[in-house]
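Next up: just one chain, as structure tokens, the form predicted alone.
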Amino acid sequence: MNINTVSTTAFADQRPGTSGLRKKVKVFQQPHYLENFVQSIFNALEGFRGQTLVVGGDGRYYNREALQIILKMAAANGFGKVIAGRGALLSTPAASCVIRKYKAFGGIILSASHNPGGPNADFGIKYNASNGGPAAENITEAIYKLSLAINEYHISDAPDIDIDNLGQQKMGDMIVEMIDPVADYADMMEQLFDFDAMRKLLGSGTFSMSFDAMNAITGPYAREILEKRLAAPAGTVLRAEPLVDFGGAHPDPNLAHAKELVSLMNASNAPDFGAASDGDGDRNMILGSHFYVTPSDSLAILAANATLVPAYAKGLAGVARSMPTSQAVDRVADVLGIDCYETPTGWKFFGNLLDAGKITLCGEESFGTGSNHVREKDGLWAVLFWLNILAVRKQSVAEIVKDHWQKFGRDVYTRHDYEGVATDGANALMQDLRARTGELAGQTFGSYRVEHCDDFSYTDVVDNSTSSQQGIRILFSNGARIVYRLSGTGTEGATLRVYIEQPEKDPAKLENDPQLLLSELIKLSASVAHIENYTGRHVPDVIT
């Protein structure tokens, strides 16, 4: 095997965002696009040379390509192994199972989680640092400050190798080991779970569940865990072979892309419990009979019956949300009385708290929900907690969130996006509502009073770091919020999130239609930040 070093010339675009770097197929075709990246990486790390990398991706188009450049280029930077999933598939949070089994310097997952897949649509890359969760700031920014300066790349001229058979192959002096993606995983569910109790439920004859996988990684996942090993019935699992487009599919598990699966749970004949994962497995969507749960009260609803799962049977260190994420879980946490820590969206903020032992579970609003036992979301995870817990209480999932708002009340909430915006006036309309923190604090709109306005910092309990702009929240004197922020995970234009919230405790509204409780917070949201005359649009893309 030769190494060669490769000439190549700096893109001005290959900043990392919350999830790593996402951008159209095409661009990451580009010559020397992604290999300029992947060596970024590398310089930007320290001690890996006769190390373990841990390397895989959610099946979208360009993974299996991107996985042989990036095991040539691994070995011709001096890592001494790869361990890669077969056909170059491994889940979001199956990677960073594996990244923390076998004590690996870190990872690269290929994926643009729930966008789109396709010749003509996303792809991502991220790297992982050895505790299995998304680099720190610190290494993401030295990442991009070295990709603006770099002129060369070491690639070896091995000839690519099987990718679809299981066990070690040599690429030079680095042993590349191809594993069962789905193995590792699997055997870790089975040992946080209690699967006998789940097994029963799902042969009762009485219970039926459906198991959306969106042509996604998740499918394999689920049929080995859910049909094989917990005995549900074939075709639990609904689309459950990945495709590289996702059969042309959106594979964002909610309300708006997972059609399918909510027509299902709203059928006469409707299965007693449904769920969905997104396109690399981090993701989840929980739904009862006729039922919705927001992933806010998802959240709330596991930190209070921890208890009933095996793993968390002796409770809690303490729990965490992103700022965005309603207040539902710290309702919890004063009762159980541990902490609640409010973070910056973004996986990698919950990293430190987890490895610190400071918290148990967190959760973000976007569908994401996870636990100490990786360092990422994980969504097939999520809905085995749901199955635990239903389970064990033998009630509906509409009675287990009815009686958790009895208890704690319940957080009205809904999110509205504005998807595709022009990147300039999503801007503009953030750096308007920055200006005005200070003059919207004290004003009344209707019956709200403006008790508090700030662009949300946060500082990390655990290093100290500080994290600054990650969102505008308007916060009122009876407890609801407006929250304002733009996401990371598009590849076109800009995408506006606002996040309304109102806490409900009347045990008369407690089951109403949160947009008519939301009602007058929705059209103040819009108003005070001018959103249609920034963005044009005077509706949202997706509610959920």
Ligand code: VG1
Given for the second form:
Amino acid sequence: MNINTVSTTAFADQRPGTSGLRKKVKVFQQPHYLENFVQSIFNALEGFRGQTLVVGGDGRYYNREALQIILKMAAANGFGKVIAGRGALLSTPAASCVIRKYKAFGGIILSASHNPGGPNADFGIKYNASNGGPAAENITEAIYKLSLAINEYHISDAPDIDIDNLGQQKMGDMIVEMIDPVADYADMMEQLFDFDAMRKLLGSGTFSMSFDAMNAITGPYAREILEKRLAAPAGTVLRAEPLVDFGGAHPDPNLAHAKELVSLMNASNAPDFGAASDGDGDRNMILGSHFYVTPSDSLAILAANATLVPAYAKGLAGVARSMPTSQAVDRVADVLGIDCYETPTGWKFFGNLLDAGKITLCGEESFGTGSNHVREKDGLWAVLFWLNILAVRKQSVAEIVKDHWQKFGRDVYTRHDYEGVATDGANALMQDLRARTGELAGQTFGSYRVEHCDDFSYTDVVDNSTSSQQGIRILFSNGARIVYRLSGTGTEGATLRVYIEQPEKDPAKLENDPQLLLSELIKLSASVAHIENYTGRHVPDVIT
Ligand code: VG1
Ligand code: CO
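Hand over the structure of the form predicted in complex with the named molecule; the form predicted alone is what we had up.
The next block holds the full complex; its first chain is the one shown before.
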């Protein structure tokens, strides 16, 4: 094997976003594009010689080609071993599990998560550290800076490796081990949850569930765990084959993109429990028969019921939520007498809190929930958590949620997304809001008085690092909030996300439609930010 040092020129657009670098496949296929970014990752790291790197992805188009390139670059850069999922597959939470279990130096995850896949759609890549979690901001910024100045990369001239069979091979001095992408993860789930109780529920004949894998990575995981280890009937897992283009669908588990599952759950003979996961397996949507669980509520309910699950039976050290996530979990933390942290959007901000043992559970409004078992959000884990609760409480999903609202009150919540808007307009809208935070404070709009308005800034309690400009918050005196931020995961134009929330304690109103309960606030969210002026949009594209 020879190591070639290849001259290259830098690309100006390799700054990682909320979760890694995401671009169109065609961008990644340009000569040197992927190589430059991978070399920049390696250049940002120290001390990996002879160490292990984990690589895997969500099965989307270009995963397999990218794995071959990364193997050759890892060998040329001096890694001792690469552990990769067979077929280049590893869900994001499974990659995190494998990095931790085998004490790897770090890992590279090939995924654009919930973004569409295929030759004309999106690809992505991100680096995870030895704790199994997404690299912290100082590392992603270092990678970006190095990518701006890169002029060469190192790559072996070894032939492609067989990535479809298990076992060890050699590439020069480096060992390549192809592992079963599912086994380690499934074993871990069996340790966390009460599989006996869950098996009983699924086999009771009076309970049924459907899991929509959306033609993405969780298919094989869900089949192994739900249909094999938990003995759910064959066919419980829908769209179970991972496809390189996700069957042309948008692998985002929400009411807009998981339409078939949603109509199944609203049919007259609906299953008792429905769930879906995204492209890379870290998101989850939870449904009951004729009932949708808002992700922010789901996090709060998992926290309130955690002691029913073996892994969390001793209670929670603390909880955390991303800033735009509703305050429902804060109320649970209050009652439990534990700390609740508010972090910027993106899983990387939970890492330090989890590593330091300050929190056990955390989540985001964007269908992401997780715990200290790995350092990524984990879609199937959340589904199993719910299944464990259902098995113990023997109530329906709707009963559990309504009971929760009665006890803690409800944080009525909605997110309105304006997708693919012109970047200039979106930036101008945010700048305008930012400039007005001072003057908005104290103003009254109808029945709402602004108590506080700012651009969210976060200081990590563990390492004191600060992240600013994380979203405009308008906090009202009645506890309601409107939050504005721009997406950091898109690959086309800008996406404006508007998060709208209001506490509701009136028992008569608790079960009303959020769009109705929030109607005044929704109007206000559009007018205060002049959304139509800046984006030309009258209505959002996706409402969750
Ligand atoms: C979105 C979500 C955020 C999530 C991120 C990655 O980011 O809002 O909560 O952590 O996606 O999730 P943004 O910047 O587009 O709002 V995934 O499942 O796409 O890795
Ligand atoms: Co994802």
